[in-house]
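The data below hold one chain only, encoded as structure tokens and taken in the form predicted on its own.
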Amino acid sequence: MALTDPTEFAVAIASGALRIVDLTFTLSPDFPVMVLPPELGQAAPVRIRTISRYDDAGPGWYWNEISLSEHTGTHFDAPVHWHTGKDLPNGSVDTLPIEHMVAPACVIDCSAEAAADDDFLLTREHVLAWEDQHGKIEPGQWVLMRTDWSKRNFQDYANLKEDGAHTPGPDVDVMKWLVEERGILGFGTETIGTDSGQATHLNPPLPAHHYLHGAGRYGLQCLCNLDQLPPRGAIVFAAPLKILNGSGSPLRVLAVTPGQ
């Protein structure tokens, strides 16, 4: 039955019939940031500094000052974040239509996967499996790839090597199927970027910005508590900042599944 009146979903909220699971990590100055060959710029961490707190600055109030990278935390990916996407209508993140930011999400287990092969990459084999127990992915809706990545420790959490960082992500022939033939408004992971860790030696390289945003679609990373979901049926709202011209954004990112 279609729902008709919002306040329904409040009061399911309310009465624990629906639960919200936050899917996003702290913003804080220790957070792990993307790290790329020192001759490309670079993204710096997050940065709070205090304006006043109950003090002569302000004796009554407290409130900071922050700067960080439009790619920090949890965040968000636009179209315009990548080369294939730069010339599409619509593409930084205070133009996107704001019906996008509430969609199904299907949620893809490989946190056993990624145990056993920091450097695992999801194929659409693996993919065709999961819909053979869950149901075919319908197009506009988020794929997230469980990991289990959040649940490492902020010293883990780059695996950087002298060869660069080893990650899980997706292949390049799952990519391109996911958004070509499925239709997906997106794709989500655990780690610091949408992309393995060793993507840049895919062909093309990082397969998801490439084939994400060359279609108009997102990524969303630095996700966490993916565990928490079903693999199918929850609702994810992510929402980023109305930045001007802004290739992507910190966020928080929530999502709504059946009650317990």
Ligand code: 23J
The other form holds:
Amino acid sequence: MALTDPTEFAVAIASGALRIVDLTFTLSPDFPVMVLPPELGQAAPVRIRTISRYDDAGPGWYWNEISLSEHTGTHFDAPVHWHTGKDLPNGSVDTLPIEHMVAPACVIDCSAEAAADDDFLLTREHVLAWEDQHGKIEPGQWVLMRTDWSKRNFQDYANLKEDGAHTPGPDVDVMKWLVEERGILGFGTETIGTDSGQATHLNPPLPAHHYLHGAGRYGLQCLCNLDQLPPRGAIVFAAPLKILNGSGSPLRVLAVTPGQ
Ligand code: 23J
Ligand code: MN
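Can you swap the form predicted on its own for the form predicted in complex with the ligand?
After this comes the whole thing, all chains and molecules, with the earlier chain placed first.
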């Protein structure tokens, strides 16, 4: 029977029949930020300045002022983030449809491949093999690329070498195919970007950004705990902050999964 009473959902959470998994890193000044070539604009790490803490500046209360880029920590990429999506309607975080903020997830396990190769690229063949086992990816679903990269320590997370970052991501063909042939809602990763570290050398460069945002779809990055999700059946809650004309936003990403 279809669920029409939100109370039933709350009861299922309270009873443990459904479980909530937090896919979010803590926003902290030492969390790695993306490094772009030096001639380009850069984002500073998160700054957290205490305004008062039960002291002369505020005897009874504690609060902080935070300063952060839209693309910091666990965050959401909106279509206007990329040149390919700049003219789409409702492409910024304040205008995108709220119905998109709750959607099923397909989790593709690439942890073994990423452990063997920092530059591992997800291919269409890999996803087709996943579909053979778990069924076809439906339109409007998130595809989340599990690499266990979120378990690395912060020193190795961006994995910067002399020639740039070395982190796994999707190849050109799989990204175009997921967007155009599967109609995915978005693509999420455990790494610092939705694209691989070396994706500026692909054609087109940064294919996840290129194809997703050009089609009005979304990105999520710096996710964690993807190893706690089933291959399919989890529902992702990803509601970015309502920033005027915002290109993205740090956010709390929660997944609801079947309980024990
Ligand atoms: C800003 C500029 C270029 C890129 C990015 C951010 C990201 O990857 C991002 O966080 O979306 S490539
Ligand atoms: Mn981003």
